[in-house]
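Only one chain is shown below, in structure tokens, and it's the form predicted on its own.
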Amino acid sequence: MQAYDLLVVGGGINGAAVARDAAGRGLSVCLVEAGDPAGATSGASSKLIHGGLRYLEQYAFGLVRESLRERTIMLRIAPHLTRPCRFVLPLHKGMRPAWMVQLGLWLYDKLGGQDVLPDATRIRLDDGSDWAAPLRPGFKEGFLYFDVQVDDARLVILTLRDAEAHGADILTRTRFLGAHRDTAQDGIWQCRLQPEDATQATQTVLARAVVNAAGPWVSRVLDTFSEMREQPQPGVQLVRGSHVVVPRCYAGEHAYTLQNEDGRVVFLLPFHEHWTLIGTTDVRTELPDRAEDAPQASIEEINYLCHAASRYLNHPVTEDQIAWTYAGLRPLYDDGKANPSAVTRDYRLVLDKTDGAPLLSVFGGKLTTHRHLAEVVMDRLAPWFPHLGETWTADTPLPGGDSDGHDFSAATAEFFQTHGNLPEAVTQGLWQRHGTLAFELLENVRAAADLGQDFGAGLTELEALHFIRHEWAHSADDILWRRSKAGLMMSTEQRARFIEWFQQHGRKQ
């Protein structure tokens, strides 16, 4: 059997992080997903990094001051993934106070330390400023504030390739279907695994330490252990957060954060070249009977958004509008909060240490704290590891990210004057989503014919080639919607194009 130090259930954002970290100190390491990594939560976020304003009211202080240090991080060690963003939050009669939203954004900026964002600022919106220009008249002003978007489905799978190249496995499509420790081998786990092929045999290996990062079904996989049955754990609430794309509803790169009537907030945030993003709901919902059972945006959800939108722009926002819905299942530690809104988005760390190696488990988290929860994680798990190396991810950058020691704009600049003869749809496309690991891609790329079949939406057979061999992309979908969002570019002809080749090319690599 195969004998591993760490095995860690789960591949969203908090599993990949703690392969990534466990197996950069030396640790070899075992991940496995039931899906496809960024599949569930981790890939249907609102694609922020972002310290939380709205968590002030909670006075979750520690959360926020944590979530913007690792904002800052984020930016350094993942240039290619992040942008910082501009944020319009305009002022609402009726809504909080110009003072109380005064005060809690010159919070957040002291709070975010020697932060490389700007600080937030007052702003005129009755002055024809392009920040008023969406916006219904009335507005008189607002303020200006940063944070960061990020493409979430890629920091998993780039989280993921750090993780594999320091020595990791990664078995996506593959499920966990329990684990007992073996009183024999001092307590080691022996772990059940089957593979989604129906060819494959359920395989047995051993770990030293399991984490269990499984996200909404933490609890779930809990269950599958015959040791913890019996014993009381921490409860999961499950809210849905749906999100909604419509065509750009302004111009500018800035985002709007937007005061809802029921005291949630709603952003509009500028989402690749032609659309808006418009996001989220707290809905408290039940885990599906089957993982691929993939929560869905309900009617009274979209309405609420579009609701949300019109309320403060010239040109309301229309169900007939939307190109694109996705929800997202939030796995909330249960705080004993009614409010779905009000449930803590920081996370608790279960650890199971009875009679032998241990079990750790993650309850909530968010995408911004990943990296920090998995070195809290290893910190845990320490003394079963006496020779484990030191910290480090937060002085790393994720592939891709490095330049060499170089300005990472003039890494940028030189990408698209070397591979300036290419269409530039496909390098602004692989530039994104890969970074420096771009030249690598194209390095025996002389001319447009060298990318293979065109898709449209800068997506080319070479890419999609690169996802299937190296990224554990096992479907046309992980590539469409995950891997890249040219899906939400392409026409349905081009759609229909590639989910035809993806059946005729995909398996064979």
Ligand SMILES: Cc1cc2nc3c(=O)[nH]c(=O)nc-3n(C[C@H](O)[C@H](O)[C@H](O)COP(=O)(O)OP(=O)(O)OC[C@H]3O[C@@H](n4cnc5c(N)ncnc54)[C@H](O)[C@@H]3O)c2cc1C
The other form holds:
Amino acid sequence: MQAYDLLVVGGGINGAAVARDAAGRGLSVCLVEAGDPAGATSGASSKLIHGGLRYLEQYAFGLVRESLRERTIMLRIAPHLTRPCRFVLPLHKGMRPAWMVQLGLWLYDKLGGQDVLPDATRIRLDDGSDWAAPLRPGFKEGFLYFDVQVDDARLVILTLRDAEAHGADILTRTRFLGAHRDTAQDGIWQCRLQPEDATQATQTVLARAVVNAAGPWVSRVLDTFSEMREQPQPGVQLVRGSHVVVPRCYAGEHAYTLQNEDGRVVFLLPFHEHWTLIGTTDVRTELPDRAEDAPQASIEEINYLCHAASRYLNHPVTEDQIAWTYAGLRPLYDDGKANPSAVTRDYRLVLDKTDGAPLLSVFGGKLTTHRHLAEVVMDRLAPWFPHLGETWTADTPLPGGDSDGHDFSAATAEFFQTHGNLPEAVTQGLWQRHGTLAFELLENVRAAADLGQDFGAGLTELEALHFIRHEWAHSADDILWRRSKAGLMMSTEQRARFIEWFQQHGRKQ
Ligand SMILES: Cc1cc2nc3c(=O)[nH]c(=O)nc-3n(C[C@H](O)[C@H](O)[C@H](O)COP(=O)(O)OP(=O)(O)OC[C@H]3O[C@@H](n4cnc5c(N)ncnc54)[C@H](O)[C@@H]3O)c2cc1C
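Now show the form predicted in complex with the ligand, given that the preceding structure was the form predicted on its own.
All chains and molecules follow, beginning with the one already shown.
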């Protein structure tokens, strides 16, 4: 029977980060993911690495400080996946007063410490500035501040690839069924795993520790441990958040932070050159029976988001413009707050160490704090692993974020110069998704013909095969909507052609 130091349940950002951290510190690690990595909450976020300005209203200063520190680290270790973005926050009568917003932004800058991003400034919106161009007339002033956009699904995939590069076994499409402590072997966990492929039998592996990072399913996974059923468990509040994507509603690379009538904040975010991402909502909800049943944006949420954007924009956003919607479930640690927007976005780690190997469960958390969360997880498990290596992830770039000691922008320039003869959509897409790994992908490519079929929207056969062989892609959707967003950019015919190619060629890989 295969034995590991650590078994991680869940291939969202938190599980991936724990697997990477632990593998790099010398533990033997296995991660199991029931579906596709980032197929649940971690691929359905607002795609921001941010302090969370509004958490200041909840006095969550510690969370904001930690998040802003992580923002600086992520810009450094994942320059290919992150992008600093200016946020325009128009002031609106009846909403938070200017002094309160100014104080919040001042604090935001202070908590950011030695941050690389510029401080917030107060701006006029009635002087014909570009910031005001898409807004209805009447806005007099606002604020400009910085946060960071990220490709959430790529962040998960590349974190997993790094875990694998450090020796972790990554088993996707494999469900964790349950575990019990083997009293004959010092209480080590015997874990049962079920591959999705029905032709494969249930496997049993041993683990000296288990981390339950199953996101919305954290309590359900906890219930599968026979020892845990009798013990009181912390609660999880599930809060659905939806987004809509529409053709770009304004020119420019900036975002808008809009205060809505109900006091909530809705973002307008630039998304993949030609689109605007609008989100999000907070709707308390129930857990779907199966992890693979993706939550959907409801009609009410779609109307809410269109209405929130239209209150501010010259040209209203209407339902018929919507090209794509997605929704995710926030697995929030239940702190007893009735208003879903007020429930803490911080995480809690719950450690069970009764009579044997430890089990640690992750409740809540943000995409932004995943790397630090993993460090804290390993600190908690350190007593069981006396030979655990030093912390390392804050200074080590994710795959593709390394420019060999050179400036990343110099590596970017070199890439586009070297491959200037290839279609621009292809090189742009490769660089954004893979960073410096794109050099390797194009190692044997001399001309466009070497890329194989061009499926449109910058997706080629060469990259699709890479997703299948090296990034665990099992279906056309895994590629069209997660590893790339080509699905959004393609025509119906192009998507159909890719799905057909995948059915013929993808499965053989
Ligand atoms: C709408 C929305 C917007 C958000 N925006 C932001 C943002 O902009 N910035 C930010 O910092 N945070 C944001 N968040 C929060 C952030 O996305 C989540 O906190 C984070 O993605 C949670 O990651 P996770 O790994 O814990 O869970 P998940 O990503 O849900 O991963 C859990 C995984 O466990 C797997 N699993 C479950 N059961 C089993 C089993 N039995 N066996 C094997 N695998 C199993 C699931 O398939 C799933 O892939 C947002 C959340 C939502 C919902």
